[in-house]
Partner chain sequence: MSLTRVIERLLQLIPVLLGVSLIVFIMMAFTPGDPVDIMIGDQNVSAEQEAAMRRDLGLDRPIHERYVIFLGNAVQGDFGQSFYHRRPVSEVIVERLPATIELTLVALLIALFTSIPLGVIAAIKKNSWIDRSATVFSLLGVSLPGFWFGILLLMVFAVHFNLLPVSGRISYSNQVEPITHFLLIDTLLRGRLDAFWEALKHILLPAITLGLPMTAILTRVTRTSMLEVLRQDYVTFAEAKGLSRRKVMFRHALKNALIPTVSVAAIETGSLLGGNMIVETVFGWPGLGRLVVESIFVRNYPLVQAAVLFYAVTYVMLNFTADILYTKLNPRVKL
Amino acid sequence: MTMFKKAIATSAMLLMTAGASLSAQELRIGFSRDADTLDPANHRNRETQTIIRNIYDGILTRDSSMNIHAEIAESYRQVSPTEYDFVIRQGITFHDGSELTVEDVKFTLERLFKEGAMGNGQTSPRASLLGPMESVEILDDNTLRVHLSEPWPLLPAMLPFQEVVSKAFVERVGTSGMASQVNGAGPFKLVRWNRGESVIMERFDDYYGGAAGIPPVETACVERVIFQVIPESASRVAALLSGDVHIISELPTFSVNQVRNNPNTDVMTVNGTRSFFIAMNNESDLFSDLKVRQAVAHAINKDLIVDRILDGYATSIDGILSPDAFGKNHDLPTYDYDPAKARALLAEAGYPDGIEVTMDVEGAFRDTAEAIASLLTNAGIRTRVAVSEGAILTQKWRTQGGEKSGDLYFSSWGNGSLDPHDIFVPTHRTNDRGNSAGYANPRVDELLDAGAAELDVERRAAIYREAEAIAAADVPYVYLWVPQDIYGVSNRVSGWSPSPDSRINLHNACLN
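Taking the form predicted alone, give the structure of this chain alone.
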């Protein structure tokens, strides 16, 4: 039995067991990947975040236009360069009926940023997402103050990625129990997690309604939600076209017309937040030469690949930041496709006969890497593609302070906040965790540090524009594109739109 057939059979069996019919009150999502865990503090995965965010709420949240709204917080304000106050909404209950208090919010944050707070010496893998958070102080029954060790204007932009948990529940079930047991305050509560098959939720009738700034503020529209795990793209599309699911993620570009031409379905797109690039090993003898790096940049026809392989569903970039990011420099130089110039630059660098290199890539992007390799080879950069698992490549290319042994690495980095700090620092600051190119420029480091602490919005934007201009001139990476996120959606769905941060928020989604 195929994974798709097995998933549909499982869903049908569960429905019959519950005595329910396939009614307008059950919304089914064809999802590409199962959750890693249901513990909000113990993962770094977007798909996991999407599932969790429908059963837990955060202090703050975002709408589908990426605007920040108070959610479990009623309001918030910055009271000093290193202090933020949050007024916690009264009358919110967890799924077990217990009241959500300021103590739960304090406990949630400390569990995220404090070393060893997960238990057994474990620190949350999400700790870095809270930057220089130092302590949390309760001021009164519904107000807490967050203290930072240094100014960090990014805090409000990062809080929508953190969900509030019940202190009493965590202390009762422990971190091991949190992996599969849920007591959130979100619009849906967990019914059952069938690992590898589905996550089944039902409406939480005592839900407080969510963010006041995102109407309608009420309980969820549908009674039941099922995230059906369907890894194969063809099976997800088939499930949508047959009506077995109502929304599918990661619609492949070659299926867009099929879904759009079907009378019962349509396509929704949104600009994504993940920048794709090729890291060149700046620490190697070969790619320490600027002319060689420039040659690689001129050898790649980005527009051709976006048009032919990505079917136009991407935007070319000339720096690390998305065109929609805060502080984006829109006046960066463009390295136009020019294989003759690439060969000339190689000759000037002492390689008149060209060079031979290997490009590392994960299996999911092999076809794109092969197309890039063909273009590089045509420009005298004879390229072999080597496919490896993500964990192996992370160890090879992103070990902080470790010596790099590769030539090229086709990769990407997400920027769900659309703030430069979230992507620029890890990929470009010397020896930072995502700096796969081994790039080091003291002036860029100085600017990135300044941008992290600058409170004036205009000065902060100018800092990042200068940093991106310097980095683009240094060419440590070939900056490629930001793809769109593409969804297939049943015409029965209303009240839902995709978000650039990849979150599928189903609170206000209805079925007609």
The other form holds:
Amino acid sequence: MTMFKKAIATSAMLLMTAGASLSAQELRIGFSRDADTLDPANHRNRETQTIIRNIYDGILTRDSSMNIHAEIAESYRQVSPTEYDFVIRQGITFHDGSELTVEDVKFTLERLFKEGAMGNGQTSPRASLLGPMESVEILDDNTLRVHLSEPWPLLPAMLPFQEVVSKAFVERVGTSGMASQVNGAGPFKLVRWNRGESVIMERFDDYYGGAAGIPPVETACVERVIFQVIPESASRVAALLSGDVHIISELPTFSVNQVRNNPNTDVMTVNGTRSFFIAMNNESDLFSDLKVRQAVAHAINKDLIVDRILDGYATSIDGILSPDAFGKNHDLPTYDYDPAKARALLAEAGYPDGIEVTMDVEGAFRDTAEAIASLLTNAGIRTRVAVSEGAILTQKWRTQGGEKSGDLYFSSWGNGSLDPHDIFVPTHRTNDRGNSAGYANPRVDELLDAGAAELDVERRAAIYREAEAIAAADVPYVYLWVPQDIYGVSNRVSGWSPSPDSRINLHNACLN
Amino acid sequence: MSLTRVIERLLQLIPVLLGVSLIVFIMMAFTPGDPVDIMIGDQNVSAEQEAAMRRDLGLDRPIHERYVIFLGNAVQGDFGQSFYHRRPVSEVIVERLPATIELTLVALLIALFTSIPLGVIAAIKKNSWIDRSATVFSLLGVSLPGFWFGILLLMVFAVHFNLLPVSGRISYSNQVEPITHFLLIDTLLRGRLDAFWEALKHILLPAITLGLPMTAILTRVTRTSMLEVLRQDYVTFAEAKGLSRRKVMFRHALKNALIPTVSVAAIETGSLLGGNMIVETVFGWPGLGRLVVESIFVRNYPLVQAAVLFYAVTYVMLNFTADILYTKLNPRVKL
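One more: the block was the form predicted alone; return the form predicted in complex with the partner chain.
Full assembly next; the chain just shown is listed first.
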């Protein structure tokens, strides 16, 4: 009888574990948006990149601390200011079993940066992400040399955003076929794409293991991954709580406690890469006065807003760069919250009765803007909040030298590579794309141009530190904070942590 | 309705579509916000590279030229390439249509099968508690915002009771090879009852959310028109003849009472297509509505233009269907 019971218990346990292991193989991600395409060279979208990056590998990649590692490349080095050599790993196979060669890597890069290389006279919309890349030369069976038309220290930081495709495959299916057919060298292969609903991938058993510098170097842990598209954040939270999905992106701060209090789920955060600020129209009579700009900076209690509205999920900044960014100046002056000082500065500037201004903001940030407006109003800067759509506001404020109207603009700029070039130049160089404040300082321009071409890492960092100090003294913007990216994660997930560049790399993620 | 009249009505579509296409084109072109700028996002891009992207999307040409090109191609069924998907717009729209149509039809069925009995009972038992509850239900139904009601249903049925799924059309393990691309039909055609049940569970909450305002309106319409018919002489006469109440109600009263319900239902189906945008977003339903919303935000001009034209055609055709149904149900009406 005991034997019989034991047998039953053992088989029941076996059955249970079999069931558990079966269901444990499918990791589901509640994701805010579907991929636009599965062609790594034919999109310009962050979410598309996140999905694609699990199927395709890059020449280089990043770990979750933003360090750059060789992935499909075995190693790389800079040969001259305008030349980089990449040694390509041997023995990597694509999902169809064919071998990845140096030819494929050359083809991948040329398809991205060469004009008209996508077919039908079209150029890849990602061409600009490869900066001044000019040509790619094969040196031997596993080495290639990239030639740039001018020095560009950003190249290693930008290569993780590009994925290697198979030349033969692209030539066979064409650019139109690449939109939905996949032959990558990544940890997962595509099984099915239900457009608008889900992208389903399965473990690639012949995977070479990924970047040598990011252990474990082996095939993926889970058997299947599903990116389930759930655009509404409340529904994403519901899907996580009900166990339908295991990881959700963009968890809203008001749901953090709900997810944390649930016994089966938890919250994971990482410093984001987006700097928030208030652009002051430096071209207007009012804000061309440094004292008025300083008054605005002194009128805002950043800590209070981070604490009360962002629930602590943000880090205050005194300059445009994130604390994690390369070349960050950690000794910038802080504009303390001091409404009396703000009033005094306004009086000195000739506005003893205060001023009246409007602050533009996108609908999503209305609450925060209202809180800032009331702080400003308290300090004599009577502020009205005007809500508008993002696309309209960028056109109004990012005029690139054209005439600018408006007083204040609550906005932000993202910086996936965490390199100053990508955030400092657009927002602070005279008339550049993201310079919504209309800031113009020839010395800063000079430094930013020097930083773009400086190859010595230490000297380059020093250049940006100086530029940030000048900008902090000029206060063209009130620099506010870098919010954290918040994820809801099931307790069953292990081996995964969020990345600052918002990629969801599932190669090492397991499901218990 | 004579054949000439049908052809005449179809020909009227041409000026309507021309008008709609022009209005949409102008609205999109004059709405502030630049697709290339949105696409580049926060990257640092040279002016030449930006100009090249604009040229690739055909946005470097003057607006009137763009409209003529658009119209010339549209007549041949080519609505251009989606800026973001980089594929023909018609292809992108067509693959999203089955999900939207399936959801709309199920919502319509739920609305019809709930509102007609409810409206009829409310009319027959006027001023009873059923009638009053129906009134309250109608009021709530038209006033509850879809996104709120949808999330409420999710919290109750998906999170609290864990009975129904949160999003999508079917789970991966139950997917069947498509035949019609309507999952409820495909699963049955493939003989997969378990998958059919799965698909039904997925569509239930979105369809209820989508169908709620229509159910509410149709309940009111049915009740009012039923009450009116019940006051007619022929109903009193039928009752005086000694016919059973059931016969009077169903054979004499209901048929006439349903005329306004049917025409309102046909027209309201057009609004269901509009309501889809919100419901599809809440339930992650892979339909056209969500695609259009996303496309508007990123100024994906070709896709929005084609989708609005599609909505316009559907709306006109539904009105047309309502007219035909009306003449069938009420032969006294001639068009």
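Just so it is clear, the model here is predicted, and its values are computed rather than measured. Residue numbers count along the first chain shown, from 1.
Among the listed residues (147, 268, 42, 303), the one located at the hinge where rigid parts rotate relative to each other between the two forms is 268. 14 degrees is the angle through which the smaller rigid part turns against the larger between the two forms, based on C-alpha superpositions.
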